[in-house]
Structure formats: C-alpha cells, structure tokens
Protein chains: 2
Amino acid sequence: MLSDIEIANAAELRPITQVAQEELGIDAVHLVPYGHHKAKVDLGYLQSLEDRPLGKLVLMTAMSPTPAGEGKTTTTVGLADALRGLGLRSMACLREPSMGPVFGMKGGAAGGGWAQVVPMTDINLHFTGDFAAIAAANNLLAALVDNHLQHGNALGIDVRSVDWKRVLDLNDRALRDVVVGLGGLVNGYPRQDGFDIVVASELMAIFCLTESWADLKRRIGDIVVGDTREKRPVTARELEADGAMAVLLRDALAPNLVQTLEHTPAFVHGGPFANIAHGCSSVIATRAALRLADYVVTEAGFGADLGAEKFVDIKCRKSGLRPDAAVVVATVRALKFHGGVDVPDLGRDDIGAVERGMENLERHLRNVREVYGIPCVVALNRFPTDTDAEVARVVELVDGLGVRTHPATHFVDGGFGATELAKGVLDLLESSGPSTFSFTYPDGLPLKEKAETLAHRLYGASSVTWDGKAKRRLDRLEADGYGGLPVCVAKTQYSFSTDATLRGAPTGHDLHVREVRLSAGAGFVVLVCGDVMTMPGLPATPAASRIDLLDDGTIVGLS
Amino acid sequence: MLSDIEIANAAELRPITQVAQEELGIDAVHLVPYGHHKAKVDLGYLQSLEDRPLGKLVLMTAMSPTPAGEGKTTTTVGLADALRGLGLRSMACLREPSMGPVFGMKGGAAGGGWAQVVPMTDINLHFTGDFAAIAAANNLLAALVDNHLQHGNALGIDVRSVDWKRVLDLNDRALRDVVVGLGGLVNGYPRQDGFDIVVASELMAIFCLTESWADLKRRIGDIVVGDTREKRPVTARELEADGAMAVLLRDALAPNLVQTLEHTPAFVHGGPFANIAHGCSSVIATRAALRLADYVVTEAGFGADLGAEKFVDIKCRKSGLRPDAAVVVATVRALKFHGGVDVPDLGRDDIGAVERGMENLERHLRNVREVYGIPCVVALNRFPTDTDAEVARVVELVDGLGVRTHPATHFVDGGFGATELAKGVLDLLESSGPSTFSFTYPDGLPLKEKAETLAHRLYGASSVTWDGKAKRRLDRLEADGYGGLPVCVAKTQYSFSTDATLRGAPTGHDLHVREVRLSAGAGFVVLVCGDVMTMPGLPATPAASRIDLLDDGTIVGLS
C-alpha cells in the first residue's frame, strides 16, 4: 500500500471554493482563502446562520488505546465520507496537528491511508497559522509578565509564583527546565521557568472553548499568571495584555475548511492536549458545522475515560453542544493489548486475549451509555492482521452488551469501507428516544468531590488521595471562588487508572492527585495524576532527518 | 491628520487578484491567496518569466538617520505610487515588519500617512506566516543540536561552542541570556544560551539571499552551529536538519504581493536586521519585480554606509542584481541633527544647523556615487516644521555637489506628493551613461583588508583595531576557507563611526571590531563593532497595552 503522503500528494483536490459552494452552500465571498485548498470561513457569516436547525452531532471516541492509537481520526474521516457516500450532507470536525510529533516520532495527524484530510502537508505543517498565532499571543503574555517585573512590579507579583510558561510548536527537551533573565540588571529578574509545546498552552484550550471575539478577550483577561505576595491571583487583564493577545488571535478564530480525499468538507481547527486540557477541536468549528451540515462527526482525544469525558463535562457543559450519538473505536489489537499481549505480538492470532481484553471496551461502553447517557455503536477498525474469527468474536461479545459493532475498512477502502458503520450510526440516531445526555457531575459539587465522582463512576478507583501541596492548592481555589469550575484530569491514556501498566478494567485502585493547576481563562481546574509531559523530546533518530524538500518543491518523508 | 491605522482601515482595497491582473498581468491561477488582499506569487510561474527584459532598479537609501528614521519606507511607497501616477508600470519591494516593535515601542513598518502598503494590520502582524516559518525552522535546528548532544553526540560537538540561538518574533529581554537543559538526565546537557528576535536569525538572511528551493536547502546545509572538540565546524547538513528546515520554508519562499493605498503593487518579503545581517528584502522578490514591472523601487536598511553598502556588497554581489539609480532620503530634521541639534529641538528653524549637517549627507552622496558608482538624487522628505528657506538651502547646497534634490510630500499627499521626485528619477535614469556600478572591495581581498577598505573608503576612519578574540576568530575563518566571503559590519546607524554621538562626517576615528561571527549559510562574516542588540526589550508602557480588539473584530491602537 502507498504511504500516507504518497496517497495525499497524488490526490486530486477540488478548489476549496467549490467544496464550500457545492457541499455546504457557502459563497466564496464568505471564505478567507489560504491558497486554493484551505480557507477560513468568515465569523460574521457563521453568526448569520444561527437560526438554522442543528445537524446531528456524532462523537468519535475509543477504548483505551495502544501506543500506536486505534484510528479515531481515520474513522472520523471514514464515517463522514461514508455518510456523504450515502447522499447525506456530512462534515468532519478534527483537531489541528502539532508540528512537534511531525518532526519527532509519531508523525502527522491528518488521518491516514485512504481516510485523510488534505492538503496533508499543509495541514501537518503551518496550515493557516493558527498555532503560530497562539504561540505568539502566549509568548507576548510571558514577555509582558517579565516586563512588568522589570519595570517596578506595580501589581506586586511574587516572582516565585509566576507559572505562565512560554511555548513553541516543537519537541525540544532542552527547554523544559530553564533559567531566564540572566545577564544582569537590563535583562530582568532571573527565575526558573520552562517552555511547553503550544498544544499544552491554556491559550489553546481557551481558543477551542471560545464563542466569539468578545468571549475570547474576556477569557484571556481571566488568565491567572501568578500571585501577588499577598496570594491574590494576578490576571492577564491587569497586565493589559488581553487586547493585544486577542488581536493576535483575531483571524485564527475563524474555522479552517479543508476536504477529505473524497471531497467531504472538514473543519480542522484548534488542538489542545487531552491531558492537561480538554482535547477537542474548537467549539466555533463544531457549532458552525452543525449549521452547515446534517451530520457532523467529531473526535475527542485518547479513550472515552479522558477525551469523551472532557467533551461532555467541559466542551458540552460550557458550550451547550450535545452529542446525538457516539462511536467507540475498538481494534482487535487493542483488545489483545488489554488482554495482556505486548505490542510486538499484537499481530498474532489470539482469540483468548481478545476475550480477556473485552473488559476494557465494556467499561468504556458502560460509561458512554450509562454515565454520559449517549447512545453508541462500536466501530471495529480493521487491521490486515485481524482474523475473521477474531472479528466475529468481537461482534458477538459486544452484541451481548446490547451494542452493535460495525467492522470498518476505511483505511484501505476509503469511505466505502465505513458504509456499514454509517448505516449503523443512522439506525442508532433514528432509533434513539429522547436525549438521556448527562454530565458526570453537577457544577455545584466541590472540586474534591468532582474528582471522586470521576474516580468512582468512570475509572473504577476506590479512593482519591492528594499530595499535600495539591490539596492546599485545591482548598485555596475553592476559597478563591473557582470551585464551580469543572475538573480536567491529566492521567495516562493507557489505563483507567493512573498506572499505564494496569490494562483491562482495573478496580480498587487509588487516584493520586500530584498537582492542581488553574486554567481560569479556559475555565477548568487541572488535576495532574502521574507524570504529564507538556514538552516532548525528540528521539535518537527524529523524523526530521527523513523529511526532505526536492528541487521541484516536492515534500517527501512526512508521515 | 488621521493616524496610520485610521487611514489604512478606511482604505478601499482592490482584490489582490485584480491588482495582479491589471497592474502586472499575473493570472489568478499563479497566485496563492492569503485572504482577499494578500497573495504569494507562485515560484514556478516566476521562473517562467526569466526571459523577460529587466525593469529599472531604484535603490532607496538615506543619510545617517535620527532615532525616528527619515522615511525610507514611505518614500519608497511614494515614489512607486508617483511613477504609477505618471502612467508607468512600477512596483515597490519592501521588508516585512517584525512583531517585536509593533508591541514594543516603535510600531509597525508598513509605511505611514498616505504612503502605506495595505492591509496594514495584516502586514504588521502575522502577514502570510513567513516569520513564523523562519522561527520554526530556526528552532527546529536548535532542538536538533541539543538532541544530538543528548543522544550520544556522534559528531563530537563541543557543547561550549554551540552558538545557534533560538528565536521568537517578540521583544523579550528575559530570554537574552538563559540556561537551558536543566532538570537532570532526560532534559539534556545544561548550557548557557540565549534567544534572538527572528529578524536577527541567520536563517532570515539566508531566506532573503536565496534563489530557489535547491539553493535554500544548500545554504541551510552550510549553516555552522558550533565546532567539534577538534575545532572543526559542524554544519546543519551533518545534523540532517537541512531537508526538514527547507520543508518548513517551502511556501514562505514565494514573494508576498500586496498593494499601496493607491493600488500600486508591492512585494513585501523577508526582513533581516541591517546590522548583523544585510537588511534588504528578498532577492526572489526583487528579481521577480524586475520581470513584472518597468520600475522597481526597493529600500535598504539604515543609512547608505550600512544598508546601501550591504545592498551592494552582499545582495548585489551574491545575486547579480544591479541598481540603475539610487535615491538618498534626507530630511531637514536629520540635517539639523547632524549639525548638532538634539532631538527635542529638531522642529525649530535653524538654517545654520542645516548647513553644518550637510557634511553627513555629502559623504553619503560621495559614497553612493563614487564608491558604489550609482547615479543618485536626493529625496527631501518634508516635515510640517520645515521652513521654505531651510528647504531651499538644502536644494542649493546639494545642487553644488552636482546632485538634484526633490522635496517630496507623499506622507500627506500620497504619490502626488512625490511626482517631482519621480520625474527626477526618470531624468536621472535617462541621462545616465553606461553603468559605473562597483563593489567596495573585491572577493579576493582578505577579510581584514575588506574591513579596512570599508573603514577608509566609507566611514572616514583612520584605523581598524580588533579585540584579541575577534582577531583570532578572523584568522581561523581565513584558515577554514571562509576568507572569500564579504563582510557585514554591525555598527550604530547614527554615525559613520562606531560612536553614536559622533554626528556629521567624522574622520580619523578607529573602527574597533569587538567580535567576529560567521554566517556561513547566508555567506558573509559579521564584524560586530560596538554593542549590538539582537533581542530588544519592551518599554515600561509597551504598545501592547494600547492595542485592542473590539467586539466587532476591529483592531485599534496599532501604529
């Protein structure tokens, strides 16, 4: 089979103006083109659609993944293509890739095989400049903080408390832990600091939760950069940074329209981490898609314990968006993984392992249906090594839970390979009664009890414990009036627990909260459980060394 | 008079496709649009124009400036507009603004008054993403260097010798002097480091001197990031960084087309510092403009001792471009400044100071005509405080040197205010004989003698001295085979000497070279004379605090 970039480079793309007009009825005058195959859709135009009825929103989530991922993005693309193939007006809403993994190890994130969004190289590199804009705004705030300290510190910021980091869209381990402000009087006050990758910035989360320019500026103003010596939070608004930062994000806030290999329109907009942030593409894009299309498929990060939970408890809670159905992506490989098989052996026939691993999928399905109250089907994303017997066994076992499974081959067959999945989703939407959608916990619950609710209802944990410092921070946040915010758990995606080696559906474990962070602008409290890497490193042989530009401008080696 | 942004926001822009078609005969299919008023022109299309005759190239330079600048950008725009007003096919080629000054103190750099390129806010902010691309490629190389050290250091790089800095497009003094790689084994080797502003990156200079994708990759490969322990230079090519870095700059390399307020087409592309780099917009843009228009006006940085010299000895030497004429911008204010008047008093009538300050302009004119061999006129950029007597005296004195002076009022009158200047330039072009263009020194001269030639021929210095370390570095560069490169002097723009307080036309001074740096990819050796700031700081009240985004998306406060 061809590589992703070979498929993408050979694809015949339609002009984005044509996709917009023919598929969505958007006139070219409402587009802000970035080349001939990418465009932002004007925010004013999108606002004019507010009276249109909403399409159906389908959430793409997954069982706990293997390190390679189970194909949520390809399944999102495949399903949107399949729905369009059935003559329906569909759209995909995806996250923008970060350049860190592109030049590091994992590669791009525009789908794969015959289920991609294109132009693939553009999307995986600078795209429309959104991430650069977010980085610029983030770093302007950091510079303004240090500049405020330098020029007299009128707000009385405690230099030790500053925790607004600078960001780059790059894997660069040398920047994780740095000292800035060296070199004497003119260079400011030395302090220990660090850089994150741009997708880990609170500003990325703000960007993806915001509703309008005014809302963007308000949220930015609410960002807390540190405390005064009297322990009063200091905001970006007090530093007079909110206006300039909003200006830097003005154009980026309009959603990016591209197409799949099969010309299905897709918004690719925003991409926050799924651990210290909520891991979903932008509210603006989802909302716009629901006015423009009848069926909108959007993905959340990691497994359903993390991504779907945050989609529900953060994105839906804050925006009023409601999913009509969910698709839980499973693979025979991941089932074997949770059945105790290690990565090198996942391609071997092992129906017993598949059966043992079902408990992981089963708990995710229970959470999606019974906790979030979203009707769902399973998409079994097929790999070449899957045997028919293994696939049949999965279908049978999931059937026993009252859930339909649809094997899908979009990776090799494009949208056609997800046709049965699409029909299954349509059946589900048709047969579902009134919405049973529900948050995992109410706003009013204290932060501590929110964490306990997630631990008990979703993760199978029997206790939640706190580092002393984390607990003190939590108490202070309650006292400072942030207790009504939702929580955002940062933990490993490989397990329901905080221990990546506890596969399957562990119970009786302890959720230990190591650190508590406030994302006041985004509007959530991050509970860091275990190690969270917010600035990845490059491997010994980075992908960058294989990526090349030919004399005729062709890009090769991107994956 | 309205502010720059008020004028720009009220301007009626033509679609860039229309400007391209009507003014330059470029079909829309050869444009890569960025919104409706900015476009990159396809490099393949530009290559297809190679057989067309060249237009006339007019270099805009200036006398030694006051801190406020003498209006080279506005005069470039005004002259291009005036030429078009005379029915001629003209273009301007300008540098892209950095966001550092926009949020700092100086403000934007898209011209001013009624001589601006538009859309002004776009050009002053992210524009088409070129600077973000250069920053990303620059920082990828930095990450690859530290990553190479981390994973065994097969090339044997001496960690103390690494001098490839990271960059941001921001004024951020806290990043000038930092320590990276703290935090233990997984974060790499701690070392002292620093950040520059993106316009100070060697990669920006490379970008502006490059001819094609292949040339770009070759130049990037030549970048020296440090030495081995045996003092052998280590290149980006050896780190396998060149391909990925070129990929990041692929799209950026196509020149950006915009328009002036009067719809004259302009390329705004690249913008290296004029001290540690050569301070000119891209060769690709200049070359393309000369195929597309009959008259191309382009500016060089600072005064004619720095910007024009580097235009001649670096940009022209490397590209084969040749200016047909030069315009030296002078102001009554700058003449008074060099006649000994301080900034607050420059608005006062003082014809004696104007006369005393003439020696500065006189030396610049001599250099341009006799050293560079470029026929020239003076553009006297008029300010409201200039008296008619002062202006008449300048015209008279310059006339005595055999050079015509053309007072110009484009700032308040647009292109119409530069009509006499345009006619003067046309007369000059018509009356000039065969080209007498000449470099200041030949390639083959040793680096040390190149510096001495500049010092004696241009600056009026009587000696060149070297810090011990600088001299040793120079000798090593000669020994390593870099002796054939041109030199790039980084010194104050306010004086012919290295002492900013020595105004007028000082003689007998010493040019002291404090530091020698190699820009092997750009292809020059930097001679640092005096303090050079490559990462500016923010002032006590940064412009950022006045810049704001209104609820309807209007940007205010940008200057």
Given for the second form:
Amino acid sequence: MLSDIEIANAAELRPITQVAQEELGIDAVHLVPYGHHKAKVDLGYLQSLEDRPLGKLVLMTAMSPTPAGEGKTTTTVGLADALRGLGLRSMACLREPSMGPVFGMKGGAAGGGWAQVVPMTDINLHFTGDFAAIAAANNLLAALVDNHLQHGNALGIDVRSVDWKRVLDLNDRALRDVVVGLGGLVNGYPRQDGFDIVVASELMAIFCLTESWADLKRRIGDIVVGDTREKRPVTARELEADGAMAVLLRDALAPNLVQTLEHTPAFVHGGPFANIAHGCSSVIATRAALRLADYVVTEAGFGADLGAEKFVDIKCRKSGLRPDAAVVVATVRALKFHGGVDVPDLGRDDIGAVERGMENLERHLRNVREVYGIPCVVALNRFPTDTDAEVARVVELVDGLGVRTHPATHFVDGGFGATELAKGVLDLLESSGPSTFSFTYPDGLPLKEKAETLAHRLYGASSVTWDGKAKRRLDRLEADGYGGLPVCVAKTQYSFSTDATLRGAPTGHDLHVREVRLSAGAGFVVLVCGDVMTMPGLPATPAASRIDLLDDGTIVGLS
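Next block, the form predicted alone, ref. the form predicted together with another copy of the chain:
Shown below: the chain alone.
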C-alpha cells in the first residue's frame, strides 16, 4: 500500500471554493483563500448563520492510547466520508497539527491511508499561519512583562512569580529552562524563564474556547502573568497587552476550511494539548460546522479519560455545546497491548490478551455512558494482522456490555470502509432517548473536591495527594476567587493512572499533583501530575530525519 504522503500527493483536490459552494452553500465572497485548496471562512458570514438550527454532533474518542496507534483522526475522517457517502451533509472538525510532533516522534495529524484531510503537507507544515500568530501574541506578552520590569516595574511584579513562558512550535528540550536578561543593564532584568511548545500555551486554549473578537480580547486581558510582592495577581490587561495581542490573532480566529480525499469539507482549527489543556478544535469551528452541516464529527485528544472528559467538562461547560453521540475507537492491537502483550508481538493471534485488555475499553465505555451520559458505539479500527476470530470476540464482548461494535476498514477503503459504522451511528442517534448528558462534577465543588471526583469516578484512584507547594497554590486560587473554575488534569495519556506503565484499568492507585497552574483567561485550573512535559524533546531518531524536499518541489517522508 502507498504511504500516507504518497496517497496525499497523488490526490485530485477540488478547488476549495467549489467544495465550499457545492457542499456547504458558502459563496466565494465569504472565503479568504490561502492558495487553491485551503481557505478561512469569514467570521462575519458565520455570525450571519446564528438563526440556523444546529446539526448533530458526534464526538470521536478512544480507549487509552498505545504505541501501536489507534487511528482516532483517521476514524473521524472515515466516518465523515461515510456519512457523506450515504447522501448526508457531513463535516469533520479537527485540531491543527503542531510541528513539534510532526518533526518529532508522532508524525502528522491529518489522518492516514485513504482517510485523510488534504492538502496534507500544508496542514502539517505552517498551514494558514495560525500557530505563528499564537506564538507571536504569546511572545509579545512575554516581552511586555520583561519590558515592564526593565522600566521601573510600576505594578510591583515579584520577578520570582512570573510564570508566563515564551513558546516555540518545535520540540526543543534545551529551552525548557533558560535564563533571560543576561549581558548587562541594557538587556533587562536577569531571571529564570523557559519555553513551552506553542500548543501548551494558555493562549492556544483561549483561542479554541473563545466565541468572538470581543470575547478573545476579554479572555486575553484575564491572563495572569504573575503576582505582586503582596500576592495580588497581575493580568495582561494591566500591562495593556490585551489589545495588541488580540490584533495579532484577529485573522487567525476565522476557521480553516479544507477537504478530505473524498471531498468532504473539514474545519481544521486550533490545537491545544490534551494534557495541559482541553485537546479539542475551536468552539468557533464546531459551532459553525453545526450550522453548515447536518452531521459533524469532531475529535477529542487521547483517550476518553482525558480528551473526552475535557471536551465535556471544559469545552461543553464553557460553550453550551452538547454531543449527541460518541464513537469510542478501539483496535485489536490496543486491546492486546492492555492485555499484557508487548508491541513486537501485537501481530500474533491472542484472544486471551484481547479478553484481558477489555477492562480498559470497558472502563472508558462506562465513563462515556454513565459519567458523561453520552450514548456511544465502538469503532473497531481493523488492521491487516487482526484475525476474524479476534474481531468476532471483540464484537461479542462489547455486545455483552450493551454497546454495538462496528468493525471498519476506512484506512484502506476510505469512507466505504466505514459505512457500517456510519449506519450504526445513525441508528444510535435515532434510537437514543432524552439526553442524559452530564458533567463529571458541578461548578460549586471546591477545586480539591473536583480533582478527587475525577480521580475516583474516572481513573479508579483511591486517593489524591499534593506536593506542599501545589496544595498552597490551590488554596491561594480558592482564596483569590478561582475556585469555581473547572480543573484540567495533566497526566500521561497511556494509563488511567499517572504511571504510563500501568496498562488495563488499574485501581487503588494514587493521583499525585505536583504542580498547580492557573489559566485564568481560558477559564480552568491545571493540575500537573507525573512527568508531563510542556516542551517535549526529540527522540534519538526524529521524524525530521525522514522528511525531505525533492528537486521538483515535492515533499516526502511526512507521515
């Protein structure tokens, strides 16, 4: 089979103006084209659609990720294509890829095989410049903080408390901890600083939760950059940074329209980390898609304990959006991995390991159905090494839980390979009774109890413990009036616990919080657990070593 980039490079794309007009009814005058195959949709036009009814929203989530890969983005694209193939008006809503993983270990994030969004190379590399705009706005605030310190520090900022970092859209471990302001008086006030990857910036989370230019500016103004010596929070608004930062993000806020290989329209917009933030594409893109299409398939990062939880408890809580159904992606390989099989042996027939690994999928299904109250089906993303007996056993086991399983082959067959999945989703939407959607915890709980509720209800943990500094920070945030915010747990995606090596569905473990961060503009409190990094490093053999430019201008090696 051809590689992902070979398939993408050979694809015959329609002009994006044609896709917009024929699939969504958007005239060219409402588009801001970036070449022939990608465009931003004018925000003014999207605001004119506010009286339209909303379509059905389908949330794509998954069991706990494994090194073998589950194909959540691929399944999102495949399902959107399959719905369109059934004659329905459908759209996909995806996050924009960060170039850190593209050049690092994970690779791109535009789907795979015959279920991709295109132009794949553009989407994975720079795209429409949204991330560059977010980085510029983020770093402008960092520069204004240091400039304020240099010119008298009228606000009385305690230099030791400044926690607004600079960002870069690449993995670079050498920049995690740095000292700025060296070289004498003219170069500023020396202090410890650091870089995050751009998708970990609070500004990225703000960008994806905001509803308008006015809301964007308000949220930026609420960003807390540090404290005074008297422990009073200092905001970006007090530094008079909010206006200029909003200016840098004005054009980026319009959602990016592209297409799949089968010409299904897709919004690809925003890309917050699913650890340190909520891991979903923008509210603006999701709401616009629901007014333009009858069925919208959107993705939340990592497994249902992270991405889906934050989709529910942060994105839905803040926006009022509600998913009508969920699809939980599983693979035979992932089940065997959680059943104790190591990666090199995942291709071997092992029904016993499939049965043992079911505890991971079962807990995710329980959380989606009983905690979030979202009806769901399972998409069994089929790999060539999966045996018929293994697939049949998965279907049997999941059926025993009262959930339908739909094996799908969209990776090799495109939308046609997800037709039965699409029919299953439609059946679920038609048969579901009144909504039982619910948040994991109410707004009124103290921050500590919100963390404990997540740990007990979703992760199977027996206790939550805190570093002394983290607990003091939590108490300060409660005292400062931030206790009503939702919490965003930053932990490994590979386990329900904070230990990535604990597979399956561990119970009785401890959720240890080592750091507490305030994202006041985004409107949540981050609880950092385990060894989560906000500036990843590159692996020994990074993906960058395989990426190249041919003499005719063709890009190769992306995956």
